[in-house]
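One chain comes next, on its own, written out as structure tokens in the form predicted alone.
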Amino acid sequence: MNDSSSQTPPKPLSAAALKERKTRRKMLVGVGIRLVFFVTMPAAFATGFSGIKYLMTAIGAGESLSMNSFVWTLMGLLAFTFLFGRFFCGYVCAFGTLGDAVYGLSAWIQKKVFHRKKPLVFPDKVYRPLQKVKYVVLAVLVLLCALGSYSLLTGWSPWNVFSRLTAFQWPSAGYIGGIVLLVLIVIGMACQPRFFCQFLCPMGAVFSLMPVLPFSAVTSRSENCLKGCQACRKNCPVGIKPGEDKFLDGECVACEKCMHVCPKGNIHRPTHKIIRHEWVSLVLKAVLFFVMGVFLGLCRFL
């Protein structure tokens, strides 16, 4: 008969194992949050951009402005970004979630079927200039709205096609252009992380120019970095190193992968000093956004 008191106690987990467990827990929480918002608020992006369309169209026509549901949604998204960074882009936007899923599937196929050690990505010299294209897209759309010519793009909106699909409505024949663009965007998503967010998203262009309160900004103690490391940049879906370029910091989609891969632990958010568990911080932001979304009428079930 074995004496239970003589059994060897389990060995404590190493620091690396604890970090891996912590990262996996946060990843699973993040996936759950994205799925919830994908199901409940898939049209949040289109509604927010409709606020920009309304404002620019009204200004261009010399009409008085009113606070309709589109404008309230736009204001809510801007306020949330100011408070918490681009949490909307990282966890709420259905287009961003679609991009993560498509690239994740593409990377898995490349590894298992084509035996590639690393999935395809655009080279640095290509994707950095491409990140500026979204500002051109935003400028063109704003100009068309101001001139009262946005109707020229009727049927060419890929996010309107996407919104219809998520509502289980097949787009009509008038949306052929939008369907083609959506297919091309999905192909791009399979080749580059956050393809639409980085290169084409007009709302992403707006959010990237927004200031973020210091307590939510990602900070980096670059003086402590290992020489030639670049782990944060290599694992960042938008290819940036926190704090290296203030303009590029606006590209951050709040995924916080850089914090998990930094071997020196140089990257953090000030809020993590208050809320020790990162997954708790994610859940609190998600709950706050969900409440705001319900108030704004973004939830399809309420």
Given for the second form:
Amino acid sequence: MNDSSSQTPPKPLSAAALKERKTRRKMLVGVGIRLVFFVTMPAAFATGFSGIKYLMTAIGAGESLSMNSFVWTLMGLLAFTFLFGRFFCGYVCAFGTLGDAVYGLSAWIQKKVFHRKKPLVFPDKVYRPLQKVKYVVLAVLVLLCALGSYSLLTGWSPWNVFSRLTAFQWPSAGYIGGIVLLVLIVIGMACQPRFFCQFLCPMGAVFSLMPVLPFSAVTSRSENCLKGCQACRKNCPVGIKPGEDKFLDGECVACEKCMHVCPKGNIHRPTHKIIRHEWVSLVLKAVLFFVMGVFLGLCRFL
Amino acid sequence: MKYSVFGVRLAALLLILATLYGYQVTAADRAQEITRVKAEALQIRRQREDEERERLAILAQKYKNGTFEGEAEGFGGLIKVHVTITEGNISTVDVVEHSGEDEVYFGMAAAVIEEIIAVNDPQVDTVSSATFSSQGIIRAVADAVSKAVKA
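Structure of the form predicted together with the partner chain (previous: the form predicted alone):
Next comes the full complex, and the chain you just saw is listed first.
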């Protein structure tokens, strides 16, 4: 058997191998981007939500609004999402990256230790209803702020606990509630890709309702699809088929996994016509966000 | 994103922004009114204070003059401050070390400094969403001021 394979003469790379190389390169670039943002801007998502909390608290108290650094951060995140889709969620947010890492590790353990062919995912039936839970989370938090009772939740924020850990500080004893919630969330992250982002994240709820410029969103030419093919939806961390579930498009976290799994190459981002290499487009967005983040004061080192 | 969905969402977003703008205009008017009333009240209080100036002058001299160093744990490390006391009052607070803080939170937390100087006392409320950084500043100032308290 070895002989026969060694006898085949070296050929130029096939189309499939080229695609494989392209996907691999883009995946590595994506992991690199997530790591850089995880280390430099681990609190970005909490800061953006602090902007919403500040606005709602001020409105609830009848005070006039001021443009403080929380509000600037919120506006920066929303503007970036408007222009490029939820790139922030997919590549910048430290909680999203934590979710990807936990699920990646869990899938690896499931494969190596428990010999499961396919890692765990939530069944379809509970999936869609759970995606609505984040709107309830957002509504409750916003309401508490507006009523001036947000302090009731002191010690219960898993984000607070997480941000303490990223600063290498142990959360104090008053944070038992937050620690328990964080542990539960990490368990959830191990069972479903993007568990927190799509089911619970109040900032994700805001992002998923944002308009995204149509020419920077992922689109598919579904008329060319193979009959009954669900490859994109099955591989999508938030379970959507681009362009088909039109009211769920906001769930897309811009990971672009669907582009690589589509057997017909139907799925693409219109902006990729301008920038041919997909990994270059990722790096450009990352650099743009990084510069914005430094100006907003989100970077821990600059 | 389909153009129809984009249009609906954009319209909703603009509506929210317009509402916020409308709110802001009304609230700013109200805030101006409140400031005016407060200024009047302050004037009245000043007049009364003038009458009790001597008594207050003694009360206000809470601290020894000089510059005092203080430090406390913030969000991600030590916060160090230099507190200057002139004529018995906290006159300036310089933060000389805050490398462990996230800049965006530290900027918000620094608002406590103005308040500390205004009330001449480090016992002020923390800034919400920037609790650790503002608590760090408050405790560092308290640490410095404790060295200036008259026996």
